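A single chain, nothing else alongside it, follows as structure tokens in the form predicted alone.
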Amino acid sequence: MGYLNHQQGYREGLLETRSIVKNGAFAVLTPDGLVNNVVPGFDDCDMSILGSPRMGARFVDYLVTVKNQGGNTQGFGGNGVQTFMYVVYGNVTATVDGQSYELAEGGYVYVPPHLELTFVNNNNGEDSRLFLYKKRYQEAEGVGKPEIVTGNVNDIQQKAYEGMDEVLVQDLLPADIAYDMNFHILSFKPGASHGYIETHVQEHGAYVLSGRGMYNLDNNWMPVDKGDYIFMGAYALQATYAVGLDESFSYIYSKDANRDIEI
């Protein structure tokens, strides 16, 4: 049973799946083959664990549904693991040091590595899904420590990503080297692309939020979809062209940075 789709036995057709994982390079979910995963802590959920380390990854990515009044009262993250929380639909209360922040659709919190995340469903018994992030932080020398962030991407300005005006860019995090990651939700429009394709030491953990895309991983053109969970790995060639007729390709993503590599 695919969870995400609630189809339950045989298919009518053959068995086949646009998924694909290369560990340590790309990969691609498609919601039709996520499974459940029951993870101490999380109460009235399901959630599947997606990029990880057994994948190649340094950090973790879940998708998370929260039904009724589900959520994680035991604590997320801490202990030097940072976390991040974004809503992709719904309403939760996250609470994080004793504050309470509500967040909506396109809501978000960052909490530093010395403090834990926890959050209840409060979406008058709806269900809610969020995209949701954890990774050890890397201490560095004279930069600070990073603080508690939260907002909603509704209120963030869409900037020209570099130089192209039909590509956009949203930074949900300051641009502050005492974070040694950060999110950013990147927007095609109908035939736009980047510029170039990257290859970068940067990993990245991408979920499709609109529309369509073909993207080359490591030199292999991939359809994507809404609701797809994209993984790149270190040096993986990537890039995009968004396809389809009126709606822009969005996915929100993570990216190390502001750090060297340790040997």
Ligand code: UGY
Second form
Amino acid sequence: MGYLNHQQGYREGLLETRSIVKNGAFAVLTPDGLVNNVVPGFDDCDMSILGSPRMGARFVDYLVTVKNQGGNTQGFGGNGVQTFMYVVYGNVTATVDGQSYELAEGGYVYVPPHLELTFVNNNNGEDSRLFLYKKRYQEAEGVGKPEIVTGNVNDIQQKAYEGMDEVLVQDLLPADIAYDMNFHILSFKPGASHGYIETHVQEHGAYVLSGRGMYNLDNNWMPVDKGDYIFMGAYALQATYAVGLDESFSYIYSKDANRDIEI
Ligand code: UGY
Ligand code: MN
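And the form predicted together with the ligand, for comparison with the form predicted alone?
So here's everything in the complex, that chain up top.
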């Protein structure tokens, strides 16, 4: 059964999937194989846990379908754990430290590690879908404290990425050393690609928002599509070519930043 595509029972054809998991290295998770996980504190929500420490990540990513009056009123994160919520579609009301934020599609909120996030669906009885993240904050001396950040990607300027006009990047959090990570959206016009195959210590959890690409993960080229999730572990080789006819291949992803490696 794929709960996201409402497919139940036997299939017409053979069991097959594009999903692949190389623990500690990389993974592609397609929507078809995701299962619904019950997580305390989340009511009337279908949740799939995506990247997690069980896979080798130092963070946890979730795909959340919030139904009716569903949400989390108990509190998510805090006590040293920072959180981030991005609205894939729908509308939610997020509350942090007594302040509420109405988040529509493309809206997001970053919650620093000393505060908790609560939210409720606010989409006239329709579902909302969220990409949710948590990671223990890595303290560092003399770097200041991260603050609540909220916005909508439709209001953020797209910049040419590393000298390529057909690859556009948006930075969702401030370039401030107080933050030990950032969220970005990369958008590749059809035919565009990275300029080189990256090899870096930082991990990524990426959710594909639109289009299609051929993605190189540790020198395995594989097709990825809207709705797929990609985990790239430390030093995983990584690069993509966007394919398709007119739609940009774009994904939102986290990247750890601004910290030395602990030993
Ligand atoms: O920021 C990054 O490291 C990004 N270019 N990586 C990626 O798209 N796989
Ligand atoms: Mn990268």
